[in-house]
Amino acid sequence: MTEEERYFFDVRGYHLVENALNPDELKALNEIFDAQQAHLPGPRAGRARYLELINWGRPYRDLIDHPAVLPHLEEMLGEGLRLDHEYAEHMVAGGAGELHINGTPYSTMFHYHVAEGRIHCGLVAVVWALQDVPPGVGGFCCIPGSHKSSFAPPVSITCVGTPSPGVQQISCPAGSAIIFTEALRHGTLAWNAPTQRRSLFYKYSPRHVSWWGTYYDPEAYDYTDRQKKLLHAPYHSRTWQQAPGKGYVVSPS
């Protein structure tokens, strides 16, 4: 990160790149998007939730470790970070949701801090934009320096049918990532523009550290030996090696 991205990115709790996919790898993501989409039944409205994303396909497999976002990850979580899980969602009209997490430097996954002039953070997520979100049209949400508060924010401000004015929507074009801090109070702003909202949720947390509480496979598919380190189980520096041709395992000392 530039040393403007970091001073932002730690005032606000969040950091936007713009057009971080180029337009083939957007145009490939919609693509598998839309054969995912049609095996849904019924009517594609309101709002839905897709799992297990690196399953869809390569292009999905590639946003573990995109270029676009990996270097700000490991500035903000060190080189040893994992993928803790992955999801997607599409919204048509409405559903908004209300503004969720606050950390605090005490939790063990949802902190912010810095020390020693170095970010240390619990879960960060990268929200990868799939379709254009214009100004006012909703979605992505947070009260920008939440991640610092010292105090639990009142119902009038969490629930979001009716938006308090410091809560700022996330306007970005197609193709875009926004990452930001767990710790930052955050959530989804109904939707009304007239094209879909798509939105691929990466979350990323500490090597030692895992919330979903599920693991990877870095065996299932043909990984890079980078996508392998990332997807696997949490672990101390001290029990990690690496085995030369082999990719990363887990020493059993």
Ligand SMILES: O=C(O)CCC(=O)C(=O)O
Given for the second form:
Amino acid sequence: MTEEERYFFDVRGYHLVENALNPDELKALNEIFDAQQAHLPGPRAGRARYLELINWGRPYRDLIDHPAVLPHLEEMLGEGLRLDHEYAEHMVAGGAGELHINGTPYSTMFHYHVAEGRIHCGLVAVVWALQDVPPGVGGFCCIPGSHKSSFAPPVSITCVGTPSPGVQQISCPAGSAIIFTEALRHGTLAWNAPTQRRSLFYKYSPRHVSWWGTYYDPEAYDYTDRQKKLLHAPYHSRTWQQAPGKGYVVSPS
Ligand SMILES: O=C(O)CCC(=O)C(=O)O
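Now that we've seen the form predicted on its own, could you pull up the form predicted in complex with the named molecule?
Once more the chain from above appears, this time first in line as the rest of the complex follows.
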């Protein structure tokens, strides 16, 4: 992260990377999305969530450690960061989702703080936009700066129906990535564009933290070494390791 990016991330709680995907990557991801969507039963109305994108092919697996976002994630989550879970959503019309999470009350899962000149986060999300998100059409929204709020959010502040002042839509061109700390108060504005919203959510946690509770198999595909490192189950330290099939632990030395 540049000094300016770090400053604005700290102030706002999110960072927008435009042109994170090149046109070939975007095309491949959308073509696979088309094929997956064709399997959906019924009309493609409203909002649908798709799980296990990791099984959708290499373009989806290559988002795990995409170079447009990985350096930012490394800085916020530290060594040993891990992919916690991923999913996709489409929205055709409507589909608002209420604001959630906030700087206060404190949560070990969704925390944000700065110590010793470094950002420390719980869960951090990357939202990949596969279609344009023009101003005013809805989609991801947040209250910038709320990851550092010292007060619990009033329930009167909403993004459903008529959004409250201070709730900000983050518009962006297709191929963008929004990186945000889940401590930020965020939600989904109803979608009203003629095109569907297509968003991919890849969420990362510090080395020893899990939100999803199920873990990837780093051997399931021909992952690169760097991708395998991001797919480990949560742990803090492995200075002592269990000997496979034995009831004792061994020192690495
Ligand atoms: O982009 C959106 O629709 C909001 C995402 C959201 O609420 C979340 O990631 O927890």
